[in-house]
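Just the one chain here, the form predicted on its own, laid out as structure tokens.
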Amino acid sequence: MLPSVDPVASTGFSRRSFFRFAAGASALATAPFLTESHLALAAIPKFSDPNIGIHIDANENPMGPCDAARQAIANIIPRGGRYLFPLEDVPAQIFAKQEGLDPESVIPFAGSSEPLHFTVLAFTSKDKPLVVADPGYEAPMWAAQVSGAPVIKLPLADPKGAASHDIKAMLAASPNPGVIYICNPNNPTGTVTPHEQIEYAVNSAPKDTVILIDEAYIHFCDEPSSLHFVKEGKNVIVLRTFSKIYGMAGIRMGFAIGRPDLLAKIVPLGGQNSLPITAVTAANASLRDEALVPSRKKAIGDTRTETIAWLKSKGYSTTPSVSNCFMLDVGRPGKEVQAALAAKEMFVGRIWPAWPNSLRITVGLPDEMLAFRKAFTEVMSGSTAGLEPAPLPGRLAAHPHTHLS
């Protein structure tokens, strides 16, 4: 049985509701961020819509939030009339208690995008560089721009084969890097980094560097988390989402975890927004429910062995993803490949330009995968020639990167 936390006992500001609710926002915080919806939709050619089609383009997961997330949810609504502030310290609590963590060492946030750009405007500047992996996930990148840090790039190691960060090249790479950012099991490329090897690079790192950890997808695999570097008080701050797995992309709802002297650091950037509580309330319940990561781990799996053994055997390579998404070289360039798929309704990743001939396919339901195969053999068999991806949309468009697609 999952310990359960009372709510009334919560009652009353923590710490962490004071900094969340009383320290004022910093002025960076009030600049614009992207999240994987945002990257994902710049992706998608004009003639796409939401609404229409199916959509295996940005790492959501189309099972929802759980039956009882939902029914919480649901619960909840009639009080929705009231802030109910002191219900937004349980689920960090219910985490907390589960991952034998100081409470104190855990902030909830709506989703993690939030505390990953406000991490990376804390800990960077023109002086403290940010270093990431490419291919890897952007919008570290987009923060950086807002802190006016520089942005050192580094392939992942071994490419056509574990795909893995290449942790001795990230040290290397700054004298005094800001913030080192690790997202295990990796996005876009589903593969992972070995333990070791971010142990190693958390005790190699200057002193003053922080390494963000991004466990946005870490139920999906066997790997150990990096929780336990938070326990011994290293200089990590671990990210964690309830967008994936459990279900709740649009609902928001998130963790950062560190000390609690650098989650003091990155929390006033986040001004005084309250928590929506029915993404509070269905954190809560999806916590609680002891089969929900194995069950969905094991299904989202299964669709991706068989999605990727079905590819090999066409002949096409994919990345060796253990997440729920993973590459798949196309061996042309994959703008055209991703424009012709969207013609028939079937909206795949981006490009990375690191990787041109490169998509990036989540992981959907069986009967998602299924039109999937054949909408990809169709237009495999055909000709993409002239099909282009729309220009960037909105902010995207203004704010050109070389990073994106």
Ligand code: PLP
The other form holds:
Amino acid sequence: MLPSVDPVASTGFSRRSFFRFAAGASALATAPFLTESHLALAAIPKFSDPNIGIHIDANENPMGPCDAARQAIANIIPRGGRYLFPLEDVPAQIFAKQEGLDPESVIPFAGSSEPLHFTVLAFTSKDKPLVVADPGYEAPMWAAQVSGAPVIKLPLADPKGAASHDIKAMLAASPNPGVIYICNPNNPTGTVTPHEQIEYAVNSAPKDTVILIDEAYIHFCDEPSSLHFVKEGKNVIVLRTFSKIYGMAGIRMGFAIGRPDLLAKIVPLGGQNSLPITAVTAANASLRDEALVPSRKKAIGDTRTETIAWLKSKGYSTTPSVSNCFMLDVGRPGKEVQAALAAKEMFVGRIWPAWPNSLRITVGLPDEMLAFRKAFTEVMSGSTAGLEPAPLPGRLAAHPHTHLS
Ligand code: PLP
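Next up, the form predicted in complex with pyridoxal-5'-phosphate. The previous block was the form predicted on its own.
Next comes the full complex, this chain leading.
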């Protein structure tokens, strides 16, 4: 049980302040980094205490850190009075060795939100737009408001099918983009963009454009990683995080992987702050745990497959996710269903304006997903006050199309 604190107040970043930031770009100049947790919190229709109910709303991993990481954290606590600088380099060294990368091309951060934010700040400006897919992870767009860069949103290609990034449209959208952001697999859809398409983007983008490839969810799927572009010296920065498969969202650890000259432009934006030694030691232990990725990939993949199969058997459509989240078309304004589920203390993910009838569902533990099925059945059958049963054809209706903005 967590201490009974108000998590909204304790973040210092309430729903109210979120919307105040949203109201004016000038306020954003001082905005904190917006991570998945801020965005999830802002989207929840009523206050949600992490001790209450089921949270499948922020793409977290309820398994938490692996046993070896927990033990490593416990072991290092007595040394918590020290900075232990040399230890900070170890996760990047282990990772570089495992992936055959030059250690100079891997920089550790407290999660991947910081390097995501810094990359947008460093390489976009009012003359160098940010190009993103829609629906996609919103954090880079918030960062672009700080850099003053125009944001060009391109609908996912084949939204009723593969829902991958429309790479050709993204490349054609601007003659001089600062950053083209590709999240693979994509948040919120959990869908992939074929590697040849990413390769095409890397090789066809203007020479000063940085392709920012966010691999927060890459461990859940069989897709090839884009790390080889870094080895080939391309204008690519790849992001990795320990928040997803490694279950360390609250512990905070991530990497930016790129050519040293590119990384040199983002590092100064974050200063030279120390990393928490608990995060560093947990990352070391996690990287050394060879069973972690395959076993969690299978467990979460099995739960995702069962949940999606059940939803399909009930007439609902979802994106073909290979990740720990998927979009579920509820055939009516997603906000209503989200609110009705929240009233049952079942907290599901937010709605993207481009797909207003879809909700993002994070794949939780098997028991959590069974509870989700029960609550969802009750809500959609209209046994919850205020919601009429949705007609089946509505449930089967296609995702509404997105538009350029
Ligand atoms: N990138 C994507 C696509 C995400 O979904 C998230 C979090 O959900 C992040 C980056 C940031 O994760 P963190 O800062 O916890 O490493």
